[in-house]
Structures are given as C-alpha cells and as structure tokens.
Amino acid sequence: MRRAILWLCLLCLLLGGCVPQKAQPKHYTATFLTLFDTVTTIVGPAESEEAFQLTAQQIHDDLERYHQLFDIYKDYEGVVNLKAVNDSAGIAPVKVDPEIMQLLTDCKTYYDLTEGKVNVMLGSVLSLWHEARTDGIRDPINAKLPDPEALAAAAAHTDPDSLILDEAASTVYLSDPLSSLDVGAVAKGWACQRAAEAAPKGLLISVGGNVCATGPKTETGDPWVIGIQNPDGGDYLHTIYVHGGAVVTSGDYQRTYTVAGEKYHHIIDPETRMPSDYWRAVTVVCPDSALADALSTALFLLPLGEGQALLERCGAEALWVAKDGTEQMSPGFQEILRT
C-alpha cells in the first residue's frame, strides 16, 4: 500500500512536470499610411488576428483624430483644428477641443524647458522653409533657399506671448495677425503618447519613428528591441532594449532638399532661422513620448554640453551622432544598448 501511494505521488509529480507552460499569444502587425504624413505601425499580442485588428483600428482612430486636430494645412468637416486657429490670427479667439488646449499648454512648458528651442509659434518662419522645400523638390534645377530678409521679417512674428490660451473658455487666440502655429516638433510624439495611454499593455506603436511601448513585449517581461536608424542608411546604427516608454529620433536625413549641391533639412534653429548643423541625429529615450519629441528637437539644436544639461534636468537618456559619425551616449543609454 505504501509502495502504491509512493508510485501515485511520483506519477502526480511527473504529470505535473509535463503540464505545458501557458503559450504566449501570437504577435500581429498593422500598418497605416494616412496619419501625420508618415507610416504608422502597431505591433502586439492578441488571442486572434481579428482581436488585434480591432485594437489597432481603435489606436488608428485615436491618432486620426489628433492628426486632424493638429493639422495646419487642411480643413476637415466638423473639426476645428489648428488651421482654423491660424486662419483667425489677429481676428478672434477660436473655441477648440480639450486636446488642442492641452497640447498648446504643454508646448508652452516645452518652450520654457528648452529656453526657446522648441517654439510652436515659429510657424511664420517654418512656412517659408516648407514652401522653398516643396518648390525645390518639385523643380530641383531651380531650387533655392528662403529669402533671408523674408525670414528675418517672419521671425518678428514668433513671440510665444502672442499665443493666448483661455482655459476657462477653451479658446486659443493669436494676437499677432502675422503669426502662425506649427506644432511639428511635438505633435507626433504627443499624439503617440495619448494613444499609448489609452491602449492595452504590451503594444508597440510607431508613428513615423516616434516609438511608444505600452509595456514589455511579453507577459513574462521580455523587452522590445528597437532599432536606431543609421543616418547614412543601411543597417541599424544600434539596437536597444525597451520595456516601456518612448524612443524618438530627430535627424538631418528627414524631409530634405538640395540647393546648389548642398542638402538642407527641416530642423530650423529659431535663432539663426537656418537648419542646425551640430548633429546628424539625436535619439532620446524617456517615459513620455511628447517630452521625448520636444527633447530630440532641442538637443539637435544644442551643442553637447547644453544638451546634456537639459537631458539631466528631464531624467531622459540620449544618443548623439555627430557630423563626422562619432557618437556620444548618456550613461543610461549605454545601459539599454543591445548592439
């Protein structure tokens, strides 16, 4: 009897050891091409492809709403967006949705934090560069830079104090009739952050390279592996481990055009009104995608020492790639480096 009980116990142990571990849900991918004029990719686990597509579509719909609200070029039926605010500059306050009010409130904070390097009131200057770049891409032979005198005149209408927010009335007013908003330095990161906060855990959301992880890749805590683009193209410059938070890169290889054999990018220094020449690329890692977006722009416009000081104040990490290809990393960035 005792032997029978012993064999029974042994059998239970053996069977218990053979119980399969819970399988990790399969990962799926969804891609959208109509948001923020870039490629949006969503990756994550789900019990079925149908379930994942429902989740991905909800994230798409959230991002689409932000895309329309923050657009400064197009009107959308039933939507009061930033184009409407710009169109009413110097005329009257515009009643806006809470998302616009919060975005612009945050942008005022980023302006102070970066000592003016991230200024959403730079629209009058950026519009001249946008026009020159569009014309130059359309007609490369006759491509030219914006007129310096026109840039100087436009810069006189970038005062952040002309952006008047009335939270009680939920209105935005540009008191300078020649001023305009351009939230390109923050909008994608801000929208990605809000979408990530509303999404299930364990997803990866990439909006044109603004990457948000809503948690680890697996239920057991495995990290995501994020590739850092090489400014010269080809294979990734590095890969890093991320369990959550945001990874955002600003680089001189994005939105470029060529004038007289020289390439010009879209990241404009508010002081010089010209593309910054410090770095080829700056990648920022921090918990909040909106802040990461603002920081990647600011660090791109700053020399290393000033950028490091700003980074430390914000508790973020960064990788800088210089014009000659040399790299600088914050200590925390080195710790998450995979390759």
Ligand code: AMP
Contents of the next structure:
Amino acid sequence: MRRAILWLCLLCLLLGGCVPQKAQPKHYTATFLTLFDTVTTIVGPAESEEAFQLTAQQIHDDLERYHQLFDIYKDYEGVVNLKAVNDSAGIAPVKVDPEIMQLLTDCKTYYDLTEGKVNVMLGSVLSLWHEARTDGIRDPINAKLPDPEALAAAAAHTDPDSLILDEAASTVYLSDPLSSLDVGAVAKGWACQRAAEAAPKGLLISVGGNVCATGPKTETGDPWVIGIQNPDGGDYLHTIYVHGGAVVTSGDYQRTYTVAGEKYHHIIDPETRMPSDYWRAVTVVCPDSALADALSTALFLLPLGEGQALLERCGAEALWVAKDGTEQMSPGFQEILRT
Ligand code: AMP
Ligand code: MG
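Please could you give me the other form, the form predicted in complex with this ligand, since above is the form predicted on its own?
Below is the entire complex, every chain and molecule, led by the chain shown above.
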C-alpha cells in the first residue's frame, strides 16, 4: 500500500511537471530622447518585438503631442500651443485644443489644493530664473542670480485670476499682458497620465522622474520595482513595489546652476521668489500621475507638517529627503518599501 501511494505521488509529480504552464510574455524596452527635454522609457510585455514597438510608438506619439501643446518655448507647424497663448497675453483670447483646456482647468484645481504653492501663472518669475540659469550654464564664471527687484516686479504679474478659461468658446486668455504660463510643474505628469490611460495594461512609462505603471508587471499580479533616485547620485536611495499608478519625484539636483560656488535649483517658492530650501527631494506615490506631479512640487515647497496635511487630503503617499540626508515617510510609503 505504502509503495502504491509512493508511486501515485511520483506520477502526480511527473504529470504536474507536464501540465503546460502559461508562459509569461517577454518584456521589451523602448527609449526616446526627444520628449519633454528628458529621457522617456517604456517597458512591458508583448508577443513580439514588432508588437511592442507599435505600442511604444503610439505612446510616444501621444506624449509628443502633449509635449508640443504644452511647450512655452517653441512653435510647431499646425499646433496652437501654450507659447501661442503666452504670445497673446493682453492681446486676445486663443482658441485651443481640449487637452490644453483640461490641463489648465486641472492647474486651477492644483492652485487651490496647494493654496497657491503650485501656480502655473508664475511664468514671469520663472522665466527670469530660466534666463539666469541658461546664461550661467553657458558662461559659468559670470553666472548671476536674477535681479531681486526684477523678481519682485515680475511677481506682480502672477495672479491666477488673470488666466481666463472660456470652456464654451474653447479659448484661453491671459488678461495681464505681462503674465505668462509655465506648466513645468505638472505637464510631464499630466501627459504621462493621459498616455497611460490610452495604453495597454501592464506597462511602465517613465518620463524623466515621472513613472507611471498601467498595471502590475505580470499577469499573475507581480508588482514593478521602481528605483528612487539618490539626490547625491550613484545607486538608488530606495526601491519600492508598485502595482499601478504613479511615482513622481521633485529634486534639488534637477535643472541646477552654480553662482559663486552655491548651487541653485528650479523649484521656486512663490512667496520668496527663491528656490525652496526645505528638502533635497520629495517623492509622491498616488494613482494619478498628474496629481502626483503637482503634489511632488507642492511638498517640495512646504514644511513637513503642511505637506503631510496636504498629502492626507489627497490620499497620497510620500518620501521626503531632508538637506542633512534624513528621511521621512508617510505610513503607506513605508508599506511599499522594498529596500
Ligand atoms: P517639478 O520638477 O515637477 O517639481 O517641476 C519644476 C518645474 O516647475 C520648474 O522647472 C518650473 O518650470 C516650474 N515651477 C517651479 N516652481 C514652481 C511653482 N512654485 N509653481 C508652479 N511651477 C513651478
Ligand atoms: Mg511636479
């Protein structure tokens, strides 16, 4: 009898071994260097390299469209973008595509949500920083900060109410001729969210520091492992598990320049008009990539307590890295920590 049971077990094992397991499709990667001035990577499963390239190209084309629409520096043939809106400030309303309308409507929500910390009407102030940084990188010996008086004068033209959206007419009008839009704090995350919504499940889309998973890594529900950049460079600071949704980081190591031996970054406190001094980096995890992008910029501009309160209102999680390297994590962030 014992022998019979043993044989039965062996048979089961053998048969079990023969039951065909559903093979997981191979993962492929595509990289693009021309979108949002950063590196875009798309990773995911497909039946073949050709099938994956078709999917990746579709995502690229979606992102490219948003890139052109939200660009404030360049014109594109046949595209009415935010540069056209800025160029018409104080002159006339501009008829825009629905994506611009939706982005700017969302930006008004983010302004209210962050109590003015994330203000896309800060263009006049941000352009002075952009100019000083560009000049300073080109000619490091003569690098200068923007003139404080010019910054104060520019700040008088950042009223969010001078951004006038007319949904019925599909027009945007900047009623203050000296005001301008800069959607750098939210555009990548917003574009990533829209592209992800149109993409197949189970992909990872990374546009610079904005990462968006359209579902788990495998059909059996395994999570993606996402690396959080170390502000000092080198290995990842942490890795986290993500089944879907967005991971967005704002850091003092992006878009910097040096003046008299001191480094200055690109996230500007609307009250001081200077780079914010609270954190080295803030990473936000939440289902919506556009909100995650707005929140990462906002949390970077807020002390811990105010950031925590905002985070709780939005149902998101975060990691804060302080200037001395110490870290704070929201409870939900701790739970998805891998290393
Ligand atoms: P992020 O890397 O998402 O935190 O966005 C930073 C970018 O947002 C900068 O490069 C500016 O273009 C823009 N920006 C900086 N400070 C602000 C602010 N207080 N409100 C809105 N946009 C900002
Ligand atoms: Mg942001």
